[in-house]
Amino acid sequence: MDRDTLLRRLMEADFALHETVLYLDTHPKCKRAYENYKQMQKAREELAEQYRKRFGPLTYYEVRSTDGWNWTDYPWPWQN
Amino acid sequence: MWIYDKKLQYPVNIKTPNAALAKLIISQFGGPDGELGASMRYLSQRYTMPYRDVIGILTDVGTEELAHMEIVCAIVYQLTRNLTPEQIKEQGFDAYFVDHTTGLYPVAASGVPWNAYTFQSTGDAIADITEDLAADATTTKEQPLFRGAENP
């Protein structure tokens, strides 16, 4: 998968989580969106990990890289 | 995009209300040098930085002024808990309480609501690098005016 159609996963993770979660938080007892939610948290977190071993961290709580500080490395996300 | 982290990044634990202190540090949420004009003042020159370090550096700073805006904002809900009418009264609070009661409400001590005209972003560099000087020296006026304030 290019960087592209990975980040466009990615989004759609992040997206369809975010959702969830808004509505969790007004129906916090709501079993069949938790269990939505663990799945979609499960699918992101994959998602993220492959991004992130393939092109650099996605927060600074994340840097790896053995060859120095890759945080402030191009593109950001209104360059494209 | 952003993710919110539920914890403070210093914590405050305020024992006694005071209600007069609150009015000034409020300055420090919707003042002219604030921390909702520092955010967004370094969270909008990004954009055009022509240096990743710059936008790094912008990015990372543009965000822990939302974390220290956060603080601000504990620190005045918890001075103005638990008064009664007349301590809101006599401690000066009562202008601020008709309009928001304890209401975190992003206002200057003066009482001028915040306003993107306290900040600039010219997409010039060298001008905004320079505005950013400027306006992170202006922390340094304050601190005389919270002497003594330490642990309220």
Second form
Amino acid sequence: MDRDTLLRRLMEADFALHETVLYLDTHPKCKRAYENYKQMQKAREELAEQYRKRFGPLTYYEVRSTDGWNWTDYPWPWQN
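Given the form predicted together with its partner chain above, produce the structure of the same protein in the form predicted on its own.
Keep in mind that what follows is only the chain, not its partners or any molecules around it.
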């Protein structure tokens, strides 16, 4: 999967998670929605991990370098 496709899928997953959270805010006892949320959360994290492994961190707070600050070593997610 190329970088743009991976970012698009991450944005789709973020949108779906956000919408589910809004639903859960008004229907907190809905087990089906909560199970769906957990599945989407796991899928989103898998996509994010794929991105990090191939293209670097998605945000500055994901920088885990032991060699110093490397956030600027990668193209930022919004750069083409």
